[in-house]
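Only one chain is given next, in structure tokens, and it is the form predicted alone.
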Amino acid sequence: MTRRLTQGNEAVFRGAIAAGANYYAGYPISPSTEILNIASGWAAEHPELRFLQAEDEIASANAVIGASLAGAKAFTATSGPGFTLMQEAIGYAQKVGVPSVFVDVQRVGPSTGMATMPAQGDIGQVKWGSAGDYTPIAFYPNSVEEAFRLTIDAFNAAEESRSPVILLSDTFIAHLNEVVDLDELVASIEVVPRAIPALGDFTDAPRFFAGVLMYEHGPMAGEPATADADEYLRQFYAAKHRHLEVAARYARYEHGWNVEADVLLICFGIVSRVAAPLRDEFALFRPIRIHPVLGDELREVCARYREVVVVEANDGQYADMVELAIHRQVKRVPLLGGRISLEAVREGVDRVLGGGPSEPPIPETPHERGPRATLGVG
């Protein structure tokens, strides 16, 4: 056993190496440089890690998705700006089926934003961000431990769902150091092997990967089926519900502090770290599986509660979703800019239990140099 102090960002790519990885793609941006860098090193001395660092995020992308028809388990990681650029190719291999892990380091956006400071701001992103309908997997760890294993189950998702899978993180679990032992939690993992055929296989159930509809069986198979509406219907409801099924397997969330409390927490991430402090007071709901939204586990769980308030570093991105899986209303505590820290978390909590608005007291514009604001980090 092997006990040692380990940040986030590694935790991260050991999980990919426990998973089985053998293809990484990336472009270096804040805060998930420290994958690409060790990633670098990996396969300096293991060369069944083949690396590359590409031009861009859309190079790495599309290289990951290359990597992963040619049979390599791949993977990639990035942050807000660079995620959005793979959105188009994230969105190809939702429609082709094609397993690979996109580890998105959140920082406050959009665009550049604030490249060094924490946020939660691409929980939308995730779902929406590409064209068309889809169905994503997502996972949010809070811990070094946790970002071990949920990147494995990231790439084990992936090769059960066929499809890509997101890990999401964020500056402050990404840079987090904790003790742990991950060599002795390698022991006790299942890792799911590549099950479909690497495209220069040759099969006799053939895959297609043109760039339109393509009938995928029956006696017009390879052809373009870009007027037909009952073929999309097949495919899209096919992937939909394979998509849903392998989620079930992994509805991971928390349900604890004060259950008995009259007030239910819902934090993910940092943000469930940062208002620990407030165990005493509330009960909490910490969603695990971001994507598809735990809509049963929260309807059951909210029920009991008088207030739900829904406390994440972006301007209500999963209330939204919460809202729409209990048919409730719940109340806000955004926070924004890169503050998370308990004090924002305290007065924003009282804030709206108390009936104000859900936006913070939003400071005058200062008339002299002074200062920066403190960002608070606990």
Contents of the next structure:
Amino acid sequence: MTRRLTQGNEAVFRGAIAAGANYYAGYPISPSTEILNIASGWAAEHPELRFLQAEDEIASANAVIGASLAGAKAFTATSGPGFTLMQEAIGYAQKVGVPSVFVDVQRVGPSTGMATMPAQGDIGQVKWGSAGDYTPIAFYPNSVEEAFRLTIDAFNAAEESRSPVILLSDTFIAHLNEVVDLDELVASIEVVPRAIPALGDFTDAPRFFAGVLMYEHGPMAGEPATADADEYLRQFYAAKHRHLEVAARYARYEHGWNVEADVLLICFGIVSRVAAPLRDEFALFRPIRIHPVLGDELREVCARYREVVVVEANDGQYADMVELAIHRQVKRVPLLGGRISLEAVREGVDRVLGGGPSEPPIPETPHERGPRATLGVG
Amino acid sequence: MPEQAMAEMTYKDRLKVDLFPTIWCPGCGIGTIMMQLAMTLDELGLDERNTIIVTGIGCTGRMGGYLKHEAVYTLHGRTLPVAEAIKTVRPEMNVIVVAGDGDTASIGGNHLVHSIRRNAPVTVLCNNNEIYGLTGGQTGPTTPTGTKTLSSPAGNPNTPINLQAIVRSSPHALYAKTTVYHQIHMRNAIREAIEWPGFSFVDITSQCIENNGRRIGFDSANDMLTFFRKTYKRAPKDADHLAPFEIGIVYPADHPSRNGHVSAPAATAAPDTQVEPAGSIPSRTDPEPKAAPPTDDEKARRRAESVARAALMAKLPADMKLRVARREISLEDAMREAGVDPE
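If the structure you just shared is the form predicted alone, then what does the corresponding form predicted in complex with its partner chain look like?
Every chain and every other molecule in the complex is listed next, the one we just looked at coming first.
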């Protein structure tokens, strides 16, 4: 038993190792870089972990795909801009059915944005970042211990669903240090073994892993199906149903704080920790499985409250999804520009509950030059 | 040569002939490359259990579907990261990339440069038809200057990319140039490339009659092959660099030929190859293995020392503390100067 101070990013890496990961590819980007650093050090001492510092996130995402098809449990970690570059590969992994884990440590975007400040702006990108329709599974922890557990869940769900599973994090969770005993947790963890035979270990006939639609079974097997809607329906719904079935096994959420209150706050990741001092006043619904959206659970829980307020570090990305799920308008508190503080949550919740707008008051541009800007946290 | 004859008779085992005819246009050069690859695989005894094919997007990418091997038909341009990772995870496998010039040198150009830098032990067969064929005939990275295409109606204004220079930017990479007309040479080049332990690249000039050749004045695929026959000449066997319109296999400067036909004098770097980048900063990292991490006892001793030092510092006036912190003066000297009793 070793209780020790552990960083969120380190917990993600340790979770990956506990889940049997043996391939990591990545490209340095704040605030995910510690995962790359730790992976390279680990690989130097544990040759069973293969490590690649790729030339860019496009290469790291595709290397993860190649490694997974070759039989490895593979993962990568990045932040918003890198995650954008990976979307093409994630779409491929969705189409082909490549078990893999993509960690996205969110920072303020769009573009390079505020590189060291926390945000939750990739909720939509996870769902809709790549071309076409697919059903992604994504988790979002709010503590170091949960980061460890959910990384293992992500690897397991990836094998079960044969798809790229996303683990969301943010600057604060990534750099949060908490005392945990990961060794003790490992003992209680179940690890799902590899789902597909490695390249070269096929059972029937050599396989053709293609991003383009091909007939996979039947008399046409091996021929392109690029103009056959029937075949598209067969493959699309087979994948969708498989993903939804696996997601149902991981319908993780937290419904707590003062459940008798008449206002429900919906928040996740670091925001749920920052807002925790409001525990006496409000009920909390914290989705842990962010995608697919927890529709049934949200409908059931939200129905018990007079008001639902979604507090998130983006301009209402999850709030949109909640409204679609519960067919009811929610109030929104966007925490933008990295300002994730109890004061901002308090002020925002009071404002929207008092009938005010979700947009916070915008301070005027100062007329005089102030002290040099700080680089921020993280 | 009975051995050779047998090899040629059995190469069709490497192909999914039940899927023939292929989707490629009549007269296309890709089928020839596939046949030569199949013959080479057969000759080397490589099969679906020990050889993985990775292909890109475009006409060439379809080859993976016709070879009786496990194949990954990757995203456009992404063959090399996928292939390199497969080889890393399964080093016992032969990993062969088959991609067009657009896939390899344009959209995948950055991956090409970096897989070469890392000397990824994979083989790339580049179907270099100097055009984007599948999309109808747009300028590609290897399209010659002045060539009229759908996207350069006044003639391509740019210089084609120099694949030889890019591949040979690494002192470890093997580069071969061949054409679809020179089939025996192509097979030799593919074999040498597959057997090469590091990164190897076979640049195969081929014809796209439908979406390039006819537009630039060739009547038929045969016409284009005749052009290859008349224009491309074999480089001298010990060539360390291929001139334009030369075919040959260029081994890295510090490797003797493995093909048995060269006893080149001590190899020199090709003119376009800088073995060591100029002015690189030597690493200051200690090459010796790192010292063992401190024991708990050692950590405790260091901590006690640090605590004692902090206690002494607390006794100093602020300006002296600052000087000690800036290392302008040692702690011992500062204690003396300030007249503070360490006890």
